[in-house]
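Read the single chain below, which is given as structure tokens and is the form predicted alone.
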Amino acid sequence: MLQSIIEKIEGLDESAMAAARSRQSTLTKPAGSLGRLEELSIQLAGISGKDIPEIKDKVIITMAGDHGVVEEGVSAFPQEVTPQMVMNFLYGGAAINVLAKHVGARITIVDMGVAAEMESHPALVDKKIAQGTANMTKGPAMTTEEAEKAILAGVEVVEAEIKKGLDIVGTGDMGIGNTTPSAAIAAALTGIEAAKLAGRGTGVDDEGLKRKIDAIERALKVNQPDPKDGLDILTKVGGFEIAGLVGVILGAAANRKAVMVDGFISTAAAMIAVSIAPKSRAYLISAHRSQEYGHTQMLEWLGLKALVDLDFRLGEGTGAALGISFAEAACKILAEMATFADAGVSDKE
């Protein structure tokens, strides 16, 4: 099933991009003066296959999971915070709730592997693979079967949203300790040493950062993930919510939908997705550059340039929500701005 999803992913629609680029050149502004918004409108045309793309139905998919590696003292917060924050999302009290509402996006909250039995809630999507991953410093974080099941669960979630009308999806995460597997994924794919990728996450002190770097180094040594095999890396040093986001990315790309990638954890998922399915890269938009230490190197590996840098390091999909507002603005500029001919404005010097 995973292979069939990968095979559905096609390149961008060049004719739609050419039409969008041509229209941009006729709008009442100096060529290129709206910079990234112009580039974004052209990319969105290529993704959607529409000369003038529209963004109306906006969704943030926030996936939650826990991590066995928290046993190594890599987080400033206890694991109990993960289910508590999931409930906060469900009852509308988190930053992502505020920002999603601000940009007119709905939120889908998914339990991919929270290490607790979650309270039943009509808005919670239950895709739990297990109650957290295993401690990756002692062996693989999950089995290959679990990794594939988690990816396919992510595909199912995004395809359900596509059936409701989704035009663009933003990725979000929740999981105490999840910057540690994300940095491990980045290290495995880039070959950059852990000390140059791992940051303070939830705010660990110097000793906590040392423990985190050590945990990543031990996990890589114990598991020896294959840098050319994204699924192997995900299995050995990943997380269930990261795997779910890989599925969201692949499922969206297979259905020609844009993906607004949030911060550090979402970018780790994007790296795995691109490693598994290189064509999915064209469907990715990086919302922001995280304050997390290794995010810049991860974006460089992906060949993506973040839309903004706001010193965010929260996750949840907060940066993706704001990124979606830029994508919507880019489409509206292309669709609604007058051309030189429409406005009777000379386009000659």
Contents of the next structure:
Number of protein chains: 2
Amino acid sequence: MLQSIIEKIEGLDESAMAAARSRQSTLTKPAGSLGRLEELSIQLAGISGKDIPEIKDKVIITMAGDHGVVEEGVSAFPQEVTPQMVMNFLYGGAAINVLAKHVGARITIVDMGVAAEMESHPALVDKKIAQGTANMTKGPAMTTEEAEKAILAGVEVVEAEIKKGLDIVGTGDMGIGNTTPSAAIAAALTGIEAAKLAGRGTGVDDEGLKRKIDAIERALKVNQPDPKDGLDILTKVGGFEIAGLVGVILGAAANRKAVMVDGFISTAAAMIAVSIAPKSRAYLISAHRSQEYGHTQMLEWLGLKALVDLDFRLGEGTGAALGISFAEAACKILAEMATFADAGVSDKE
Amino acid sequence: MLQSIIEKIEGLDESAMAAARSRQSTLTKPAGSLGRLEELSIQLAGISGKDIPEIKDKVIITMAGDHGVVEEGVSAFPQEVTPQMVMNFLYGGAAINVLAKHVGARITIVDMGVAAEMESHPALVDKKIAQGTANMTKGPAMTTEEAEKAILAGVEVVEAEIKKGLDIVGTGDMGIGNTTPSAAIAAALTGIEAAKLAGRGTGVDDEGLKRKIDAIERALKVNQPDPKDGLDILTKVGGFEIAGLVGVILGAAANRKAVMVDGFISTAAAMIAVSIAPKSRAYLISAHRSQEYGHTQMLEWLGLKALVDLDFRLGEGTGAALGISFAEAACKILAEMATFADAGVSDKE
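Shown: the form predicted alone; wanted: the form predicted together with another copy of the chain:
Starting with the chain above, the whole complex follows.
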């Protein structure tokens, strides 16, 4: 089942990319003068297979999960904040609500593994695998079956959104402690030591940061994840919301939809997705460079360059929301600008 | 008259800034986790004098002018492109039309000194000082009277927009050859040599770049502008659209309105404005770092940090349009997010 999703992912449409590139050079501006927006329009043409791609239906999928590793004192906030913030999302009071509305995107909130009984709410998608992962410093965070189930749940969520209409999906996360498994994933895949990848997350002090690095090192030592096997890494040192986001990415790529990748946690999910299905990389756009230490190395491993750097370190999909607005702008430039010929403007001498 | 505008510019409202800073720390996110957007919301509070500032009416003022120095072969495009692009703005086909619409801003197009008789058009504001500046390699680009008149015309334009409703103004420019006077302004104010400030503009080749650097060096030698006197520099090596933008900036600051500064040309105008009226600096936000060589040094001189770097080198206000969207997002975050208390979310342990 997961294998069939992976096999469905194709390369970008080179013909649509060539057409978009060619059209960019006819528009009334010096060639290349809109820099990253021009590149983005060409990538979006390749993703969608359309010479002039459109971004109308914008969706941010924010997935929540808890982490057994919080027992090790790796976060500045208590675990109860995960379900509290999920409720805040549902009632519209969080940063992602404000920024998604600002860019005209809808939000889907998914419980992938919050460590609490959640009230049922019409806007909450229940894909709970378990009430939080196990403490990865003592063994695998989850079973292989749970990891696969969580990925497939993510595929289901994004495919349901595609049925409603989706031109681009932004990834978002909520989960107290989740920069710890994300840094562990990055360490396992890149071979870079934990101390060079782990940051202060929501704001741990020096002691907390030491505990966090120590927890990552112990988790990697105890579990010995295979650096060539994304599913093994996800199982041993991942999280349910991260696994769900892997599914969102793979499901989007399999359906030729662009993925706007948010910050540190979403990038860890993207690394797992690319490890499992290398072709998914072409569907990814990195929205922003997170202030979280280590994010730059993760983007380098992926071969992605973030669109912007606004010193964000929040998650939820907040950076992705702003990135989605750029993607939409990029498509509008390609679609709506006059050509030199149409506007009667003289081209370069 | 210009002096009275300068004297009207006050410092930021510290009390509103303190209130905004304090409110940011109560919102349901780790303190500081929205980085630049949080800083921006605080600056906008200080500018507007409102604890919770709002950005609803967004205006981009794009000013056009021609430059006698194009005789020296400093641009990749012919001078006729300036009026052609003005018509393109008026008919909605340029990049700034697309991006302004994308962010919900209105555009005002101003003829400050296009070297052509422009057709009258209801949307074109006519403030033409002359049909292009004189060739600055042979003497001053304009007279002191013209420079002052152009600045005051810019003040009038922005004050007319403020009467219609304006919470933030983005600056934009159009003028074949105008990276040459802009680099000359930067060289005069910073003392940095022309070769380290002049870039390829719309895309001159190596020979064109040599001619451009040579033209700037000759203009500075012939005119000997006083590095401490912004008006003198503007007169001798500036341009009419640049002078108009100086007026827009001073007029906005005098009326406590935020200015989103676009790229290379707008930043040269900002440098003149700050040289003439140092207090205007607090009202400036740098939208983006231009790909044009030298822009980084200009921002350093101003003490501004660009919001984003998308490799733009177009002008027109295109970067400012995207920046305005960030400013609006920053205000919405401050105004619309729930507090920890309201949402029942536990704060940091």
